[in-house]
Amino acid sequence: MNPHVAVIGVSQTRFEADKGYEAIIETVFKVVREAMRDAGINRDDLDSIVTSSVDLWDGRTASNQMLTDVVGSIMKPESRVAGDGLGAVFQGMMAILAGASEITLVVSQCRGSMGDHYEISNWVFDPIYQQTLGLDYLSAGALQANHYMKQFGISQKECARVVVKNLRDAQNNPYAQVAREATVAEVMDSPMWAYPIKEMDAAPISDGACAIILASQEEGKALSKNPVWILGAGSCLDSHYLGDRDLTGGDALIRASEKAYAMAGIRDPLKELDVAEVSAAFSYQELLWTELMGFCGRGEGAKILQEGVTSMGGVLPVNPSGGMIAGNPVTVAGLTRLVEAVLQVRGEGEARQVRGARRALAHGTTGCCGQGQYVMIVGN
């Protein structure tokens, strides 16, 4: 693929359990300002803006209206994606590819602390037949985890190793919410939330925001000495009803990955990618998603983790930032994965930098149990 869209600026906040000390517009203003500073532009240079947020999390209808001033969308086109931030990047990328924009800001924010995560996620389900059952992201995730673990013989301890790896690596990430040494025994002893998911198996409630600046091929070369190019991208949406899809089959992620790999000219992702940032709200999902993205065979996600393949210093480090287990808000997680991927390709990962990283994968997901999947490959 001849790359036509560049990432020329990135920024992210420190992720915290509660950012109640500042208003949402203050948080967003900071990441927008830093992303534009990183890109060397100002608000007058922006042609369009894409925001990512969800009304339920912000406690108001059309919540993006409060961001108009701080994102610079007065008298400029703004699109809003009520879902994962990486999905918002697809929207911004398409505006540039269609010739409707030369420079686009994409910003995502969420205040998980302002509401009950699982009560809100109950609203995702059918209001007549499924909401009344009490289904939410946690209970549905438990269904998916049980199916996956039984199908491939995965143990709870193998899932716990994901938590240990990510919290350890998060100690190198100044933006991480939770970063420390942990043990498998500690994860196993944490309170059971919905079998087999325990408290430490789940991403913590988190507040924060991040932003990126996209540019056309011409503007990317003119404005940046070191642009990071979008080499491939794929997305796919699976059925809404859980019973209408195989929860471990992963058709949406398989198709999204294959599309992104084909565009980027990648045949063997394990050998041709240098680092991967994967959105996994629960520990088992990191194992399942890596299998579906072709890093290994089905049922072998735990094996390559135990062998160190996906650890720092391994063949393909997965989530050197700590990932969602270290704390990223819902809707912001996918865009954070892209920000981290861009930093890796630019060689600016600091203590979490993967040596020689030239191609990185960013992954985002929306909906329940990976209903919607986004995969993006970036490189220089």
Contents of the next structure:
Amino acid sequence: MNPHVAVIGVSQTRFEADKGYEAIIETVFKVVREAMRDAGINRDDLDSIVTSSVDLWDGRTASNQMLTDVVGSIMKPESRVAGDGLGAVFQGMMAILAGASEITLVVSQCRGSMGDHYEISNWVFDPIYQQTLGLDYLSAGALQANHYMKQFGISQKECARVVVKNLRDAQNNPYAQVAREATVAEVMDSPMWAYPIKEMDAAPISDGACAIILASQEEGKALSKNPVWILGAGSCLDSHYLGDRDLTGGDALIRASEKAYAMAGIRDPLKELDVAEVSAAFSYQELLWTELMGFCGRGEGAKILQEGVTSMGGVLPVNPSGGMIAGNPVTVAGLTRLVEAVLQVRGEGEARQVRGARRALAHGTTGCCGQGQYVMIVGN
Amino acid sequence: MKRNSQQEELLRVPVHMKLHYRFPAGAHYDKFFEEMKETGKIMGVKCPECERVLLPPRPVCGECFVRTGEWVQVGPKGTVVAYTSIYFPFVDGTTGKPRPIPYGAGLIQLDGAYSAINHILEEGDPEKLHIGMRVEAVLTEEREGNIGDILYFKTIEE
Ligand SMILES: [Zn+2]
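Got the form predicted on its own; any chance of the form predicted in complex with its partner chain too?
Next comes the full complex, and the chain you just saw is listed first.
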């Protein structure tokens, strides 16, 4: 194993329902400067920049252009991924692996409070057919939830346990937006949004930003005593139309994770990974994604949760940060998973630290119902 | 099925995009418009390193990658650094009404500012517009704290 790309700096903002007290550029400047400070570099050291955001959430087109000043990209090459921040990391890695960049900043931001999240997500769909029927991330997610739950006989209460676990663990995460002791009954009693998804099953609408600094092998070693390496990475895209996919089959995530495991030399993820940060916008997705990434057999996601395998202190804790249930700025979520994974491997997870974590998985998705899937393995 | 030819038009679906936003303007725009509304002053913000006075005011100087510092009053007189005359109708976002055409649009470097700002020029005749011409901001009587508080820039003789 000879990893080529290091993560030498990370930073995230606190997730909040409304950061209207500061401009987007203010938030992004803070998070970028903090990532640079963490990496021990300054703007002159940056060779390239990758941003991640989506125009419709930003309420303007080519919306990365408003960030030029604050991501340090004046007179430098910048590219932009209109999708999840973990996908943007692939773009950053490519620049480094191609030899075009030694040090690359990857930053993602979103203000969920600016617009209407589900109204905007309606625009993800085909405007000629699907959009007019009112399809959005919520109703599409509900189709997938039922498909999955019927196939394996998963109950709403079993999904509710994901929420209880994540909200509880989020209390250890100073960046969380929602964190508290909750009960299965509370989740079950929360208003029904799109059967079987209830209000508490869904990630909140959030504002936030996240940044990481990537470095080549040489710079990683030079700049950092103990760099965290990207040991494996895989990405895969499923069909756009929901009706063309096997909603529960999840081939895209199976392929993305298998590729990442193969690169990292992992045969048994449950045994060889120490912690996983998973992007699940709805409670059922955490169960489904953990199965597809091979942490357990198909239909056993709820069982291993119930047995405590994926809880803090379990064999493979999933989302010690609270995951997206604790805060969910669109596109920022996947990059946040990587930041959390890096902090775990550094042993800097504070109250949410998984003891002795050496290898961590970060997972991101883009599009509806996990159309695009990204998996990364980081370690020392 | 129709063939895609010049004789037969294929289906086109009219779509109206209607989304709602509340843009977080941030503390710098907040002060910029508050000052314009209350005192009629146009304020820029100075970078402590390169000492450029930036407009519109903002929290960060991108060139120096540092926080900006003190507020500086600029204008209301300035110099046109680029101009055009617009001959197509444009609905004025602050009034909701179409602006009479032709109208002048320019980049105006206000006295004391580094950045030139976009705005409307009272003069719409391209024959009467030129780079380097002097102009002055004309503000509305009843100001609301938005960019419409500056009606336009009028030509001045000095
Ligand atoms: Zn400066």
